Amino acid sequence: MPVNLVEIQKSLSSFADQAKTHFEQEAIYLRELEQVLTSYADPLDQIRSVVGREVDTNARLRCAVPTDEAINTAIPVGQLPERVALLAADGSQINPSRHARVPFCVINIGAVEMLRGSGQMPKVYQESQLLDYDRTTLPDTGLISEGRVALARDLAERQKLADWSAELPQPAIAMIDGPLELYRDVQQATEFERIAWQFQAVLEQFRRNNVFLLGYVDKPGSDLLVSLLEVIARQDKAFQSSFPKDRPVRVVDTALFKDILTAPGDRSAVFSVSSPTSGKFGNDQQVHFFFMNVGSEDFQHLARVEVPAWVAGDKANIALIQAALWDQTRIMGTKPYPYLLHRSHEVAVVSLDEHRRVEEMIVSEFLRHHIPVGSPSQKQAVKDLMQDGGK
């Protein structure tokens, strides 16, 4: 047995006690946040002024900023037009491994198109890219890192989505799973700066083609609105005592919207994002977001939807996206998740057998060109033996 369940059992009581204390503290802090939210629901100009003053002294601030709707508003879902074009894309990859016979990396992008109201069957797109050997094997670090591969995959995913959606009939919506911005950590900062201009060009491609791009975050853990309320509270004497500089516990935005977005299909106000990187995307491409209850009467489920500023600037665009996502999540029944995102993941995922087949193809090509081929590490050889059932 790989896990000693007896040892785990000994820690369960303490673990549960700690969790109970945490949730109690979270509930107390949530009530304090809700009071600030109620008091500052509508004075939008005042809120923006507060954020502006905070940015002057805290350049690293990352928080929500209201646009033109009360921050505690709930807007019901409207009717979806008879015809709308939708395209969703997802990506996966084979990361290079020093345990393999040869170093290689594959990025696989899949997409599914639906012309709702046309009666046509969904259309599937797929592109598989074998990264150049020189991109895979680097002189400074050896094999390309998984972080760099993920960054390249995310950029390729957005690029192919822009290309494949260019000829969609209007109105057209293109969607990805996850935030719109490319994910980067500290280790990928240099690589991100190298491709940032490419990312901006891709975003601009959607705008030129009038395709409404969105990022769908299924189980958001963001605290952008919470951070905004904390900034407000620390500048208001009526709330300062309850909001020390170091927050006592982390509360996520969905906790605040739980009692606001009560009706299935409801969306929140649209917010922009104040952050150190938001200004780099220009006025048209800055990320905006809203929350949406895609659940049912018996099962509330809040998702975060991200869109560029040029899309968010017209409430008709937001209404179309809201109605389209509501329609997509209804297709999945009791698992409210956009159908096309689910299908695009199925198209993009790389199976273990496909992984092995690609490696075999590369090994064969190396041998044909008299290029040395290594042997797998003994660790990998044992894993392969176990996966093959010891045959």
Partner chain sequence: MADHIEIGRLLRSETTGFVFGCKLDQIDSPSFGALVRVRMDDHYQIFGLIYDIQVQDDGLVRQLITSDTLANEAWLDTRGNRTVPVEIGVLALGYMLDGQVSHLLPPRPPLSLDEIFLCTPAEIAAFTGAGRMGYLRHVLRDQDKPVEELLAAHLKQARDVQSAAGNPAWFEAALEEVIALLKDDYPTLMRVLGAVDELELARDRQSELNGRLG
Second form
Amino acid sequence: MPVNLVEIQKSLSSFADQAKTHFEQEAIYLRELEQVLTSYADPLDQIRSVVGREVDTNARLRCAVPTDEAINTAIPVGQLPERVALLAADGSQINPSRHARVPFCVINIGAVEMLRGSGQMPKVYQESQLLDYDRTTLPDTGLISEGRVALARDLAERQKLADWSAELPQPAIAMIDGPLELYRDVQQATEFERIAWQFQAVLEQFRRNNVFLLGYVDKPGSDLLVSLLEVIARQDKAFQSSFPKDRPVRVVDTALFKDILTAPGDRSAVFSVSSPTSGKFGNDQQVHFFFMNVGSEDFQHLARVEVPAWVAGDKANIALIQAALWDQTRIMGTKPYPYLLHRSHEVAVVSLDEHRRVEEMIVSEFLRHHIPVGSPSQKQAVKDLMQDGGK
Amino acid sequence: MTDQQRSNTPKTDQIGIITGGSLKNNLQARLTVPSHEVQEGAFVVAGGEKDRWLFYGLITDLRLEAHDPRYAQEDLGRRLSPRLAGLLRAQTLYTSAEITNTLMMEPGPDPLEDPEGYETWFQSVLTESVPPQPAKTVPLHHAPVRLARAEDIALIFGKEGEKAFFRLGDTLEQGHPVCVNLDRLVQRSAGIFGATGTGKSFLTRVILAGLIQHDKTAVLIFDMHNEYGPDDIASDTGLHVPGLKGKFPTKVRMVGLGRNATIRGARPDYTLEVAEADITPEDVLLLAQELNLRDTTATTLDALRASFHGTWFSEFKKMRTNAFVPGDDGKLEPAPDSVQAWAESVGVHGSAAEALHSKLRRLFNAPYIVEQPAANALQQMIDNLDNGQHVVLSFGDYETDLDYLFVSNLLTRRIREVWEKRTNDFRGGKGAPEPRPLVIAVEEAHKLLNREMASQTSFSTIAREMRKYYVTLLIIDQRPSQIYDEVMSQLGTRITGWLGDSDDIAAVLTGLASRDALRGMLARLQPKEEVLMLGWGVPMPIVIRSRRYDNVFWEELLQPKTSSRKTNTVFDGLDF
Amino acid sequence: MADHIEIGRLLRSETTGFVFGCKLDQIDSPSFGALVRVRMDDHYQIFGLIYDIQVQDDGLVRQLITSDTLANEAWLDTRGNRTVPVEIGVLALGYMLDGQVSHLLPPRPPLSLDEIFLCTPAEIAAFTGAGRMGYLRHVLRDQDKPVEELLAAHLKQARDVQSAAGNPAWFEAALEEVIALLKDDYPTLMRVLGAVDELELARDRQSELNGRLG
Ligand SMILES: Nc1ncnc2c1ncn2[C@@H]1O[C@H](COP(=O)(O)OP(=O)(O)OP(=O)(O)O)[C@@H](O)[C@H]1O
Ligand SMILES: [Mg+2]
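The block above covers the form predicted alone; next, return the form predicted in complex with the partner chain.
Okay, now the whole complex, with that chain kicking things off.
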């Protein structure tokens, strides 16, 4: 047995003690944040100027900024219009591997379109792309990194979503899983710039077509509102003295919204984000977000929804999105998650079997052209064995 | 013949396949036809034409069997549609037949492929140069079993019209003719049994007619009830029953007992009187039961013979009884011509002699017993029998058992003595001719052949001697159990109709293999005109429907060559 | 061509049978007890009987069950788009090699993704009419399967085809073979015959109706 359970056993009680302290601290800190929240729910202009002041001193600040709704607002979900067009896209990839017999990379995008209320069978889109050999094998780093592949995939996913949603009847909503923006740890900044530039074009495409793009974050770990409250607390005399200088424990936004979005379907106020890159794609495309309780009476479940500023600008749009997401998550019953996002993931995902089949196809094509083909690395061979045996 | 046809041919009359059995016990067959298409006693053949042997036997038992008892227990007709139930029954319910494994024979050439070869072979079977032999092995598993065809029966029992083969009846299922070999029938004594009304007398008529027509054997019939000689009226149907005399006027001699005898109102060819001198003490002893004779009788009779030799009967008859004369001393003493006097003179008990005398009075008074018969009828009968003629002795009015016993025994004794002498002469190389075989037919045979009398009558001697002296018996009786079993066991051929009494059944089957199986068959015969033939004289036991004794019979018998019997009997009796 | 109805492709196989998949919206064609064939090459095809149709579930389907009101479009989506496979089990009954039908098990099982076709009446007549119904033993072998229902369904199909092809005696011969094969197993045989009787009854009712309609 590779794990020494006895040694682990010895540390268990101290480990549990630490966790206990953590939760106690969290609760205390949360209470303090809530006090800030209650006293600063309304004076929106005041808050904005506080943030503005803070940005001046802290260029790296990332926090939520209220728009025109009180921070602690809860807005119930409304009626879904008779017809609404929905499209969700997701992507997946086969990363190139040193252990494979041939270097290759595949990006696979799937999307599902539902004309809700039409009674029509949803439409499935699917596109697979074998990355050029020259882009897969690079002169300096060798194989293309997984991060770059992921970035390319994310971009492709958004691009396809824009293309396939172009013709949707109005009103139309397009969604992806996760935040709208591309955050990638890319080695080469120039590469990212190029991609960001393309992404902007995509964003513009949605706007041109009047398709409401949204990013759905299922288990949001963000602390943008927490950060906002911290900024306020540190500037307000009333709190300054007692409020800790540094954050004692990590607290996330959902902990704050828990007691605000109590009714199923409720959404929070719409916030914009103040961040170093927030203005990158122009004001119209700046990311806005709100929280939403997609759970049931018995079981609260909070999601964060990101939309571009041009969508957030009209509260009717937000209401439509809220209703549509509410409807989508209802379809999934006890696991509230937008049905179409699940389906597009299903379409996009590359199974192990398919992975192998593609590899076989490439290998046999190589062999036909007398192109040398490596043997799988020993490590891969062993893994394969284990996989077969474990079946 | 194509293979197709060949393989189809046996299928048509196939009734099943062999599934088991042993040489010591019977064979088992699974029927492939409904049980009702086969009956007990059916004559069957096991084995294919290409097999080494064909086996012949009788069905002695039919059993309903099931592949699994549940198929039999469940009322399939209620659970399934008629069609399905039918299909299911066909495969899971069946009848198994028990078959005696009696004879076996190599199959001959195919009659269709090689008719000449078949005919030659067939003849050799009939002449017994290639006889069917007792089964010494068993058929193969799944050997086909079929009902015997006419040719199978002909192979085993002989073919009508050929040699000495005489049709005695037909098989039950298909009506194939079954023959007896008349030569063989008379080689040993034979018996015809059956409860009253089963057709013994009719069948005897058929056999006797056959023997007379066949003309190899002389027949002497003691016709106690005037059934055989003269024409008769059947007691049950009221129909006219032709007698042998009418059909064979010159060949059959009708002899009446007593000088003035008439037979059904007609005069016989001649009459028979018994000469007193021909009567032996044994003839009298035989009547011990009828006359209620005492134990002392034998002593008295011995004394009579010692005193008077051949004339003892006449002398004794003349003696007076209870005759006393005054003696010298004045006392009454037996008259010199009295029984008492004779008794005293020879030292036998006077009262015993008196008693015998009084008991013999029935004989003394019998009109057919005379001192000097007008003609030597006995000699004439012997001559007749020598000359290819046959004698029916009618008892006319003398219908008592006493008359029957006395006369038939006495005559038989005399005739047998003659035949014995002739046989000895013939065998002694004195150039004497071979005696003509003689069959003596006796009804109510148990009266002559019961345990008490068997030792004394000439009948039992004949039965025991078989054909040594060219004389055999044809005994007809309804109570075979009363016949001395030693005699029964000597009977070569037994033909028996239905018997109700288990003792009778057992008696008929004494000394036979597969008794148990035959017993059942016997008990289940039709009450009339169905008989079981068995014994040495037939190749194997078989149940037949007796040949009908009617006009058709006589037509066929008397012009056999011109109107050979057709297999299709539909038009029989119709006049074209 | 209408008489070559492809109903799916092979998922996995073994000597005694195979499983093929079809999409949910293809499911109308294959039915329980139907005779199917896999064309291996120009000379060799395998015949089999559909004994099992399984609509598989998966996480999503199971999840959708929990929804209070299933959206019409989601229902259509699952039916039409999702690759929830319908797995169809087929019992191998024999094969045809160079035009010769054999009721022995196929020497080679079919391979992944081979196409499965429904048999046409002519093919049914040819396969079931060849030889002496030896293939029925394969049907009866596996008592884990609903043998009686399977046989009844098959016999109905084959009976109709054979009668139409001018061979009405086929049915009875088949029943005789079934009885012969199963008579050692009373309970099963009675169940099978019971199921066959249902067929008969149904047909009687049908012909009675036809009679009434003139
Ligand atoms: N072979 C036959 N042909 C024609 N009729 C027959 C035949 N056998 C028997 N019968 C009929 O059956 C009746 C009885 O037959 P039969 O007189 O021969 O019986 P039985 O056995 O001699 O009886 P019993 O012991 O009383 O003398 C006959 O009157 C006749 O009608
Ligand atoms: Mg009589």
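All figures in this text were calculated on a predicted structure; none of them were measured in a lab. Residue numbers count along the first chain shown, from 1. Between two forms, the rigid core is defined as the largest C-alpha subset superposing within 1.5 Å.
After superposition on the rigid core, the Cα of F23 moves by less than 2 Å between these two forms.
A C-alpha shift of 4.2 Å is found for I8 between these two forms, based on superposition of the rigid core.
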